[in-house]
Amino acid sequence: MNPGKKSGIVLLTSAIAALAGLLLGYDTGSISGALGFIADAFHLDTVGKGGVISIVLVGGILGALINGIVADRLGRKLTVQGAALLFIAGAAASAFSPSAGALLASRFVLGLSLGAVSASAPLYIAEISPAAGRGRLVTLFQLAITIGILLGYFVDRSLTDSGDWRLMLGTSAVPASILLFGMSILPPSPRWLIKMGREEEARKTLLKISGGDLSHAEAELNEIRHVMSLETKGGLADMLRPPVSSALVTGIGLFLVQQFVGINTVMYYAPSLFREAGMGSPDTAILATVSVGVVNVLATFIAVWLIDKTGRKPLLYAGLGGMLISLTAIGGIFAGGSDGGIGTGRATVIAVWFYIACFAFSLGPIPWLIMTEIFPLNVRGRAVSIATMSSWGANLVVSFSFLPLFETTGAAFTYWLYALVSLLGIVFVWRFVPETKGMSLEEIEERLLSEKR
């Protein structure tokens, strides 16, 4: 990416769109600390607590599915704005829920919003970013998720003494409002505009992004036109056969690995995990959870720094290898038995820190990036939605099964199972994930279509 005006405009656009990630992270962080108080208020058992978490994921699956239709017809920008508005409504309804049923309905609405925005926001950033900096800019979405998680933890920490779970949940409407109004000053995706036949608007957007460089804008416009001429109509049949079908295997597979290494069980149930490891005080356990959020944010900067230098696959290998080691260690700590003392708790915190750091620079941001890169423009909106649905679906399975699995088989077996997924993930990356560093979206698509021919 060239310095100067072009970088500033693209960075501002990406930063505002990445606020969508803050919504995902804040909900994850805030519900982690609020869950215990909600359970006390509505007398929820293990299944009930799992339902409060999982209903958002059910909504996320449906929201991602709807996004596939809306993002291609109305555009990525309007989809993000609509999702932000829906999130505000869901956050307000959650805060004022008079019963467990009303809370579940409100959180389902939140899930619809998060499912849509998690597909459309990274896609919008990728389609407006230059090739040389696309990795860093899409990674801002994941960085915003980690900051949102940490922000949610801090809000929970400040409200722990009062137990005001309604305020913990209701404050998430603030970042959603910022996203809604911030998106109003941004241009539509130029690639979506070209797809819709609005070339003059696309030319103006590309000219703005390039800092007024007319030759660069025209060259990019011609490249997009050329690649589109190689595409088919982009119907359902095209998505079920090569090359799109093979790209779907890559996108869906990465998200399955991302979720089945157990990341959200740590984020959702971190206080319970630390109490199980010997930290008897809820206040101490939540404080340790806040430290996990700090590590998550800091380690994500490793991806921002390296993803366009070393590439996507080296970071995936390093992260999965580190998670394999740390998950094996967490299982070993629990297998050795907890004496209820601080020593076991400290060892668990250190192992979790290492696990979170490895996830944050690899499986955290890279699946969101890869899914925006590997699909042809004619099916990109729908294909990205399908990949995102797989993330929400896998998250649902893992989150809903974690507590029963934890209580039935024990902590050691649960975390060793996640370690096995990390090992299988290394094999999957080697076999199915392409390296896309430094290539424009059109170059990636042309290579994909050439492989088909």
The other form holds:
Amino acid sequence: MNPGKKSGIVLLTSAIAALAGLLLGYDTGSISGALGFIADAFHLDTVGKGGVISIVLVGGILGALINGIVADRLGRKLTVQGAALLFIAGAAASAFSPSAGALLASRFVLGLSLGAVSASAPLYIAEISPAAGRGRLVTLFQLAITIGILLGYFVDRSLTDSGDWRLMLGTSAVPASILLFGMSILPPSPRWLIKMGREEEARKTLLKISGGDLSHAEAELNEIRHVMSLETKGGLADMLRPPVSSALVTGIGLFLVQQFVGINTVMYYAPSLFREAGMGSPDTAILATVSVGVVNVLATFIAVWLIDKTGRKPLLYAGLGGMLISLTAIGGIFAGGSDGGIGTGRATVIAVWFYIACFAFSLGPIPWLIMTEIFPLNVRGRAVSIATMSSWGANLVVSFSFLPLFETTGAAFTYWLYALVSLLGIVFVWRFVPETKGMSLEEIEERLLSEKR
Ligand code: BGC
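What I would like now is the form predicted together with ligand BGC, since the data block earlier showed the form predicted on its own; can you produce it?
Below, the chain from earlier opens the complete complex, with every other chain and molecule after it.
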């Protein structure tokens, strides 16, 4: 066997699939900068602006649902490719939109694609990865999200003078095209191939990703076949019974915590947050926002480094603990009465950086990873879709509730509420999240099935 070759192929495969995360992040990062120009072009009021942002989330919920219908039938690879194609169409249509209605429709299509790809890409990566490196490889998906967010900020900043919002939106067709063509040279998921009874192709893929180690590939094939023989048929009723139902609680719960700690309120509203806390000029506030993006990328490397070493749960505890402290502090700063002074501004920036860093190495990547690990193969595509839908749905709820909450109850209460979610998150992880470090997907499934018995 050639271990270097083995890890090279798997890394390349994961890196291409992770590009899907870049698309997701780019939209989050670029839309806020483009929004002002779009509003001017189409004379949008606050409701219209909110619609331009949130229509993607509505599409995301539906896209994740569609993934559930197609990912188990067509396979993970084809689903990612179909979503990439849809994304290119959506990005081009957004860039050329002649009216607000056309823009909303294009962004809905973009959302459909993002919903599907956010479920299928992590799943594809997990099913092609070796057990010992699966955490790190799926974390590449989250790393790409964070890089995409930063890229979005930078593209916006470089186009601010020209106000070219069409280019801001259209640029994302480039990584989507790379994803589409990159995926065409990659093999389908070996686990999905076995599920479909295409064993010869699965054997070839397993051989390729194990660096030509025939005995290793055979052993893996047998293990997957064995675990499949223990499974039930995977109908709708099975989804409502343990072990799938309890795994759904884990997957959905983790995404609810991920969104209800308020991460995207910081992503979208960081400039106003810093201004509110006294960070003088709009320029300083935008710079502070870019720094948020940088911290987000850098701290994700902590997860890449540690996730397969310390495991998933210790990172979740540390991250949630850190978020609890920083959110309490942010609330405290606002409760103390922001005096508009530079001191308050600095304290807010530091607390926000700490909060982002803690999110980036824990709640950022881990829900995407855990959702690919805890479901039996026969329902995995569908179950992952349900978990992903909850992420998009919760994101929508948070983005709609944030401003009214902020305006009616005040900043302090809003952030303390998010702090409370972090605290509940710690209890949830302790009670409902299994440790999956170093185990193959089949070992995890066998453990779940035996717990059921
Ligand atoms: C979340 C996104 C969030 C991003 C921030 C992702 O894991 O799903 O909603 O914007 O992390 O890095």
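Positions refer to the first chain, counted from 1. For clarity, a rigid core is taken as the largest C-alpha set superposing within 1.5 Å between two forms. Being a predicted model, the structure only gives us computed values, none of them experimental.
Rigid-core frame, C-alpha of residue 162, shift of 2 angstroms or more between these two forms: Yes, residue 162 moves 2 Å or more.
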